[in-house]
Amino acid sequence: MPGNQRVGIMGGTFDPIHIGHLVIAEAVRIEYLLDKIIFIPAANPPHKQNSCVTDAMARYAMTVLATYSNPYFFVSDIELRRAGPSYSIDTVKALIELYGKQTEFYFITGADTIQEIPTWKDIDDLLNLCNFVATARPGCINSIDNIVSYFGEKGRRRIHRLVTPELEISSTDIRQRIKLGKSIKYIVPESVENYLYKEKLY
């Protein structure tokens, strides 16, 4: 619903989505008093053009299953319906059209990803359109300072830091565990675990 809302954007490949994504999203929602968080599975991530990424609709389905029980979490197929690479600037502009210019957007990233944003398409325009929340585990929050300084005053206004629970989980590790026949229980939501085994992913 359009209006004066505070909306989080949680983009990612989600191959697969795991509890680390969910814990971070919930921490940001509470800290910044967000009305909702929109999870947006990427169709063709520009930074993974040479990688083998699982079918987009399977990743979308797992994201829906993982977030369904949280009334503040929603999933959008906005990037899946767009041809070509998925650029964040295009996604944010589309969300502004949908929610209205009065909506305040918070783009959620990890400390590693925030280091790469100077290379993102139209990053100066993107920083004019939304806030960034760079999440990091305890002890790593200072690594974000260089990026804040890089963008000067705009960086200080638009890039926020948030310490989140330390969870050593990655989608790459989950895929590897499945290939090796190791358990992934409690690393991904049970609904996602059931789905990926039923569909014989990874």
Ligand code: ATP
Contents of the next structure:
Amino acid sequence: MPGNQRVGIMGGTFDPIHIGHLVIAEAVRIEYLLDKIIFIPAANPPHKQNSCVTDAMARYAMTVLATYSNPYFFVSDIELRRAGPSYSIDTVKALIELYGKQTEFYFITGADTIQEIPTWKDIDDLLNLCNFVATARPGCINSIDNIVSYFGEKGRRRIHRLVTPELEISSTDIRQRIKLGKSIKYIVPESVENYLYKEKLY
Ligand code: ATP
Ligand code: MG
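Form predicted in complex with the named molecule, following the form predicted alone:
The next block holds the full complex; its first chain is the one shown before.
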């Protein structure tokens, strides 16, 4: 595989994947001239261990359906195949093995997730291995600066901030809407909508 690629990493539970995820991924791809973005559904998210997460294969399938039409988007089952909690440090190390050390990685997050990274396993090492792009999300915009300064010089070098269209959409809200019999049209891709109803996921 050729070196010097720029690769985006879009981690998430994707329960289900929605247009908020797709819009930030595409915005980061364009802004940072990424060669590709790998969507990585988490098997067993360390921050969500107490909540009930939908079957991993169903979340994987929805992620494939949602990203299929974008030639720059790919889906990896790397975290689904690994036993135990999904730590990003392990995922990024595995991707470096795969793509080579010259590859530049950009870990894409919403503004809520970037606030949590100080609690992530081996975050200091992770910041040595990849960049983070924090996209603005309603209600959490100012907090990104605090995180950048929390990590000092490394934070300023490694954590980038990108203003993206703000879509007040979350998987939690979508699951709730389905339970209440409300429409989720245009909030998730049509293929995902068809799949989750057919499989009666929520
Ligand atoms: P949940 O409500 O179950 O937590 P979610 O909508 O937050 O779901 P996740 O799979 O937890 O989705 O998020 C994956 C990544 O996408 C995270 O970095 C999160 O911050 C980001 N993200 C999710 N929804 C949006 C959105 N509407 N706008 C921008 N970023 C988002
Ligand atoms: Mg979330």
